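Take a look at this single chain in structure tokens; it is the form predicted alone.
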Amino acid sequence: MAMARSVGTLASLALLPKTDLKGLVERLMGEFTVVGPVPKGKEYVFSPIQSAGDLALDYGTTILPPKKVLHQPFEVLFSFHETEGICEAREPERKQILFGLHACDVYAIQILDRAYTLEYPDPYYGIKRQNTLIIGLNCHQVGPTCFCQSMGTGPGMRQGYDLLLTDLGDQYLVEVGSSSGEALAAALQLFPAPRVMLVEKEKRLDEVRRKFHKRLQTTGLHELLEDNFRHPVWEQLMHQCLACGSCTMVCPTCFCYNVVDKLDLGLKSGKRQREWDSCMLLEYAQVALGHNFRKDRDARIKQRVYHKLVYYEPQFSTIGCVGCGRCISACVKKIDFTETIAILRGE
């Protein structure tokens, strides 16, 4: 790969030719575990790679989001034997990059960071997350369930990332977001690049923004749904719902999980390990003697919506939706809660 002087300071700038790209990709995959979008079958998917050539960075949405590599949905946290006593899991030693996340999915997992690192820690997430480093790429098409313009948090990407790539044609404009990124810069070697290619950049991102037909709008949004708490269109999604776990499933903000404990049957071995949960379930609410808080499907329905939208301002200082549109694509019965909220200003 052709190299020319190194970036230098925080603030720097670096143009990456497309062309080169492989080359980059190979040369951290030689230090890094790297992750990045993967074709499957027509959707795609966050995997880690095996060469650059598996990387798929004109992606839409993928199915799951990069949250599962942090909180991964089937995470053993120790287990034993009769005679090798307790084993507690390990994490890999090696570091690993995020690559090509979208601006959602990194806000996203800022959101995470909030609710496992803050106030009760999680070293399990902890130890995933300090290993991690993120190299985002802002979006240049729109998907049809997209609204993250909506929330703030897409098309453009503003922090959350190492390092961040813009595509601008037959290059990408690379900029530094962390100290980390700036070291990983300077390693690669990335050609300098002059301020002015911000307004490229810019120009690029507008041309995103135009293409956007979902919308939710904001305004007034936690004072419209606590005065229409009991509105008839909770009752008609309450009888459209299956209540299934889709939207939780693939929602890159959503942090509960279950701990069950797994046993062999001669109860000389077993594992503990957490799952993820979803408040759509049934049994999420339910407690000792069988009572169950949330038994009706629009009491989970309305629990999913409040606090995404409602809950999570006052515990996080950020709305819980990013906008990425998973909730909506997953759905059996295509239920979009952006059209709810249209229903609730009377659209």
The other form holds:
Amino acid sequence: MAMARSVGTLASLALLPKTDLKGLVERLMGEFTVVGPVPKGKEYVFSPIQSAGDLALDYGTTILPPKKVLHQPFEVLFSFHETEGICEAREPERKQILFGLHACDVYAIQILDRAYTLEYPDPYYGIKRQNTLIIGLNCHQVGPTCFCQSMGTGPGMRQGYDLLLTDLGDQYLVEVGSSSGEALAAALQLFPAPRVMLVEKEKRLDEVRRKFHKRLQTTGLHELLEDNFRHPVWEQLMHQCLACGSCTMVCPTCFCYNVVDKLDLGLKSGKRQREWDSCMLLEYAQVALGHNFRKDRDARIKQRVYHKLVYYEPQFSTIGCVGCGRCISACVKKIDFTETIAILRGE
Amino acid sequence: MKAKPRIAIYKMSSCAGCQLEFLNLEPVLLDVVGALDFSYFVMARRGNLPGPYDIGFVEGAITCGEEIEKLKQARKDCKMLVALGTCACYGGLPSIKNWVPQRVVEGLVYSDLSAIHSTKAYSIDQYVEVDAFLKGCPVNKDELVEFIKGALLGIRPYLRPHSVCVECKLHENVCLFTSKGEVCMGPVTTAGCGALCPSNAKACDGCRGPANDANTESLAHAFLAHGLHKNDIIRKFRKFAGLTPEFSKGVEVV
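Form predicted alone done, so how does the form predicted together with the partner chain look?
Entire complex below, previous chain first.
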């Protein structure tokens, strides 16, 4: 992966006894909206918490990625009125903390940062991102669909966090990843930790690394995919795929959206809003007068896989998949693109 | 000011639940009445007025000769004709009788069959040209309002063409299929309902008919893999829109 390591990663270490976590979260809640993983049925979702007890830090993954906080599924951009024009009166955003994010999701946010803040800055994303701190949590819950290790994004987090927690049994190791994180750590008055604790952390991460079953071989991926554009596997997938769009709806790096105007009944005022869109949907590549550039389902499946694994790289200097496995677990037909790649490799 | 469009609401073989949704638009009902002239709306007004009308909403499936006549007259009387709800769009619930012989199914309901002369239940576009389809059992109120606004402006309204899964995911529901082990018609059913049933932990029944790229064959295989009986699968695809090519394909698999 071509991302530079953030310089402050090892600048400061601290220890947080687990018994102090509640107090810490409550102190954070005084100043920030704290968004963290909470249970929903047998799954988990990121949600603003009401008390520290809401947090389920032993979660594996969530239905939707934390992307939903920065780039919302539905979002009103502005309202407009026949005589008053465009009104962008937006509430000042409260500062928020994304708490307990795993490495895959933090890496995905860094990809979104490139898509939304560099060449074409998106003000709606930008303002939320500026007001957001990330407290990461090194993952030790390797799920059956996880393959972050293959993508080089996890399980250990290397960058993108303000603070990073690692579960060491009865305490967390706290690492500082940014100046905001440093300020936060100072305000929280954490106990300094000896550097030897990093060895303990690596030991824990090594245990996690041994738990992965799912793999995606990334070497020579571009050539492999370029050479197999007409491989029969795509047609097989076309027959299987339900074109329901779930895989892209749960993806942490998908950034497409659709914009719709919602008028009031008087037809004099209304709202412009956006919502997540998906290249897996038939109407996505349809243009005026009805022509559709990706009418066939296999063309859309290929677009999704090639976009993630090939086309992201020239634009964002990284593969577009972080290996979170959500698209696999969300698929009713259990379509798994790590298996597709294995088939292309003749494995 | 331009005259308000004249509206007619027709009822064919149906439960009247879709036209009731006009009255259930309560929070915006006065705005709707302010924008539209409900000239013919038997459920809601006395002294209904004759055509021509600007927009006709037809609710219900067509199940007898009289309804065919009534429908053809409606087409003549209305500039724009809209199928209101799944019965008018696809045959809907009444169409479950289409796979039982006519006299047998009539005998299940009526004791004296001498005056009964029903036909198979068909969508209204089997008989007349239809300008717009508002799906759902009942029709979705937000979509109904979107359609009305589009009609007033003379633009195509945004009606979701894709699967219920999209809205279900946007609402971050726990997937009934992958997480709870239930079977759900969501992956092949048209969205626009706000994933109403799955959001209330009830599997999608397919009431809005096939989505724009419904792969019903693959879903039928998934149902089989889930251990669903062949007859249950057939019932799922025939409950609301069994006459559509897409849902027929789901039946053909089993």
